[in-house]
Every structure is written in structure tokens, then in C-alpha cells.
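We begin with a single chain expressed as C-alpha cells, specifically the form predicted on its own.
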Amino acid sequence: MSESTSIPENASFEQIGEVLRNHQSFVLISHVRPDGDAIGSQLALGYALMAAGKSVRLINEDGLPDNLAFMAGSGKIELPPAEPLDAEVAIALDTATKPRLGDNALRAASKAKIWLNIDHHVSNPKYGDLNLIDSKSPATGQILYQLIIALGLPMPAESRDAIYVAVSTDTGSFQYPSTTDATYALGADLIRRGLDVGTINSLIYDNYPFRRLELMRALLNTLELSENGLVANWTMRDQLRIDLGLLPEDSEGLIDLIRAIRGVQLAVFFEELPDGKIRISMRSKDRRLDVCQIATEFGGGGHALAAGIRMAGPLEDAKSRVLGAIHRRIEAAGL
């Protein structure tokens, strides 16, 4: 590989720490349609930096999802302002590619002289000036926990709780194969630091609006199982979003319901978006079915067992192409 195309090395915690120490103003950004790891990562690092006396803005293209509004300090999450911010350093969190930050967020951070990129997606091309990518970490929140501890940064209650939400939601409540002994040690340490684990779990997992149940009922009516029983998929038309008054976060995690079907090794969620594009989420139980590799065929990415695509419609065409690619992978794996 030539020098011009070589992938940059990961920065050390100390190199990241030097940037954090030597600059005063920061803008922290996460990906569009943010999930618990995205927002949790922003709040975790943001409040640690604020407690260290830094000036921090927390920006997201789509703002704060309704299902995460319970998080302490989440009122600091704001939509991108119209004019670029006077921030010295931009930090992209939990975002596999720079365009996934959104055009307005990128414009808001355009004055930053240094870009830090902290993430756990294996498909991340290391687009920052300094990059800290750990694809073996189950969540960006776990990387930030390790960073905060290593650098001796403050961990106020907002950061503590946000780390837990980030890690819990991205590990399926500590269930996914990416969960490590370090993940459980992190949870234990946060509880020692005062985390109210019962209350926060209830707010994460037992606090859904009724429209989410209506969505689930509608999705079940579209459920399809492949002839060999290995692939389950369901479909959401944009008209359903309109009819039920859905928010983007209402479908978060629902794919795990069909992933849990006995015998199913790969689950797919096809969602028609208002602009006519199709959002595809994939979850695999079998590392021989690497959904990140499937996603990259269509310009997407993610992890081996969880990945996504955003592609042109119509829905029927996108569905045919993606399911075709999945079944070719199944055949190649000898399943």
C-alpha cells in the first residue's frame, strides 16, 4: 500500500489527552439518527471536559431523541447552529464515516483546526487528524470510559450515567458477543461511583410510548422467513410512519425481536424513508455471516454482527438486491 493511501495509525490515549489539555473550546458531534451510544458518548466526554473547565458544545444533526431525554444533562444536546462555531477542536464520536455526521453539523464544526475521531466501527476509515478506533470495543462509550480513567479526567454524575447508557444499549444490555470482562468491570465501577442501575435500566428498557407497540404490531404483519429458516425480514413503509406519528427512535432495537427467532441467523429491517431512500439494518448471530461485508457491497458499514445500509429505492428493488447478497453469503458459508 502506498504512503498516500495508507491508513493512519491509532493515536494513543496520551496523544488524545495532549489535545484535550492544550485546547479550551470543543464541539462534540455524533451521527444522524443518534442512538444510546452516540448521545451517551457525547454526554460522557462532554461533561468530563466541562468539569475540567473546558468550553464544550454538543451538536447532533437530528437533535436529542425522545427516548433518551431522560438522561441527565441531555438538554445540552442541540441542533447545529446556522453559523460555524468558534471551536478549536471537533470530536466525532461513534460515527463510522464523516458524512454520517450530517451537513449542518459539519458546517457548525468547520472552524475547528483539529479533528478527533473516536469510534468502534470496523468500517471507520480514520478520517480524523487523530483517530482512536477500537473495533473490538462493544461501544464507543467503553472507549471513552477507558480514556477518561487513563487521563484522570473528572467523571461527574452525567458522564457516569451516560457511559452506562452508551454501553448498555450497544451491548443489548450486556448480552451481545462483543461484551467483555472489561465491560462488566466498567459496569461494576460505575455502580461503585453511584450509578442507580435499577432506575436507569427502567428508563432505558421499560419506558416506551404506545405508538412503538403499534409499530411492532404492524411490522409483524410484514414478517417474512426464508425457505431455509435462516433469514427473517420485515418492512416499514413511510406511510406507516405518517399514520402512526412515529419518531425515528421508535424503531430502535425492534430488529432484535426477529433476530431472536429460533433458527434465524440473520435478521433484516427494511425501512422506506421520506426521501425515497431505503434504510436497511442487519443483525447476525453467526460470524460466518459478516453483515459488515454485506453492507459494504452497497456503500454501508458497521460491525460483523450489526451493520446498516442507506441506498436508493424503490423498496422492492433494494429488498431484492440485499436479500440476494445475503443468500449468496449463506451459500458461500455452506450454511
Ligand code: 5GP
The other form holds:
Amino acid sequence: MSESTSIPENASFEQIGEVLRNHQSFVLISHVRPDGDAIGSQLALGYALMAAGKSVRLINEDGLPDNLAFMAGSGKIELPPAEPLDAEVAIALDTATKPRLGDNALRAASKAKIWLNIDHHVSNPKYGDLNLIDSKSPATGQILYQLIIALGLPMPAESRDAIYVAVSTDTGSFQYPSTTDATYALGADLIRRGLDVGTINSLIYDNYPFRRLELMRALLNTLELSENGLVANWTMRDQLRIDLGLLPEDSEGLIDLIRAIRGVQLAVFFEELPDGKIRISMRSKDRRLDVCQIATEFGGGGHALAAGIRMAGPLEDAKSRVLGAIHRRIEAAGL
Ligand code: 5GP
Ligand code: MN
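Moving from the form predicted on its own to the form predicted in complex with the ligand:
Entire complex below, previous chain first.
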């Protein structure tokens, strides 16, 4: 009943299962600057397929970030090799648009005959031959959990732990509104399957490098609140990355600190990238303020309550354009 006939329907679990059963070699890819759901999804499905006897490569444009190196089996995540891989099937995971897989990763997967696209971003245009997009799912890891169970695929410890990391990080520790009874049931089932929940939480959340706190201190010095008290933002210059020796993942999740301010409905993080582009992260607390729609105005995307943009600089211009668009949306929403 979709309004546009150009957007393909989702594949069924069974159709995805047929592709998995009928092929032997797979390359699994996730988005640039991978987070817990991206790497977690690759490990979850990758180790399930390997346990089923398949040949699997796990590649990421930016490789494995330091903060996820604790994950069991994460040594399997590689930078894209220079030569295209001999993989029959490419599987894009947690990636809203095909270019977000990265040029080198796309080249590495260019020999694949079939593309599967498994994701939970509402803005995903279904760029695969078979697509499984569930925007109600709080994490791609939760879709893969359901897929693994439905198809009766093996769930080795690496997959079990990776699903937990994917779901926990994308739900803000089982907190965001997309969290449902199915999400908690998943957590309970993983614990029944042997997940050590205390240890894995402390590896995810009590394990930050000191420089992340130095970054937080510097960001707090740039904190701004709009006159109406609805929008908070902070800004990171590229020089700070150089001064503190920051890695891309060091800023992950920090935006939740300003999202948590009482009265704030929308939080924005402006980051100047080494190439001069500006990366923007947005979080909304109010369904009437859809940050994915705002991001789409600038060529970005994501979810209704969490979205991002990469756009041309300089920083001041990007900032005033995006804040302008935000305040127009706030007015239109009558907040
Ligand atoms: P974050 O702010 O954590 O980087 O991203 C929030 C959400 O928006 C994520 O689900 C992410 O995939 C999506 N997102 C972030 N940046 C971009 C972007 O430049 N383009 C698109 N299409 N989505 C983005
Ligand atoms: Mn995700």
C-alpha cells in the first residue's frame, strides 16, 4: 500500500534465508565511522554465517574503532582490500544510503552478484536487490537477532554478545522510545544463552579513554542554549582533535549530555572534519520535531529522533543554516 511505486517492498525472512542458503561467499559491510550497531551487526550475522559453514569477510571503510576492540571476534573486521573480493553476496548493514558504505568498501564488494540491504533507518531508499528495512526496530542488531532465530541459524557467543552491544548502544542502554518489550525479551534471551551482562556493560560504558573527558570539558566551554530554551548546541573545531589526539569515536554519545537538559527538545553537535566538511548530529525529544526531516534538507538522514548531516563548511555558515532550519521547524510545529 506504499504511496510511491518506485520504492520496493521488503523481502521476507524466508527470501533472505534462501539467498544465505544458496550461496557460499559473503562480504558484510557497515557504514563509515562505525558505531556499536554497525560493528555489532557485522559480527552478529558474520559469526552466525561462519558457524553455518560459510566463507565470510567483514569490511569497514574506517576499520575497527578502538572503543569496540573489546568485542569478541572483532579482529575479523578489516579495512577494505585494494582488490575486489570474490564474494557472491554483499550485505549492507545499518547503512542508510549506499555511499555511506564508503568508496573503498564499495570497490571491494563490486564483484558481488546480489546485494542485501538490512537496516532500520526510516530514510533508507532500499538500494539492495533484497531489502529488509524495519524503521520500528531500535537497532539493526535487533532485526538480525529476529532473522537468526527465524531461520534457525547458529548463534555462537560472538554473535550473541555482538547483538547485545548493537542493541544496547543504539537504544542508549535500553532507554530510548524505540525500545519495546521485544527489545527487553531479546536481552533476557541473550542472558539465558550465556551473555555476561555485567562484564559486557562495563566494557562498553566504564572504559573510556581520558581524552574523551578532556573533549567533554572543551565542548562544555562552547555550549549554547537558544533564547526559547528549546535548542542546545556545542561545537568542536578540528584543532581540538589535533590538540587532544582525538579519534572519531571519542565524541560518540556525548550529545546525550546536552539532550538531557531540562526543557531542551533538540540537541545539536557541530563538528569540523579534517577535510573541512562539517558533520552535524541532531537529537530530538519530541516526535513533532523530526530531525530526519531537517537532516534531509541538507542531504543527510537517519531517524525521527536521531539524525545526521555531512555538509560543506565553513563551520559558521553550516551552523547558521542548520540552526535557521531548526527554528523554522520549531515555529511550524507550534512549539
Ligand atoms: P549520529 O548523530 O550518531 O552520527 O547519527 C545519528 C543517526 O543518523 C544514525 O542512525 C546515522 O546513521 C544517521 N546519520 C548520521 N550522519 C548521517 C549522514 O551524513 N547521512 C545520513 N543519511 N545519515 C546519517
Ligand atoms: Mn543503528
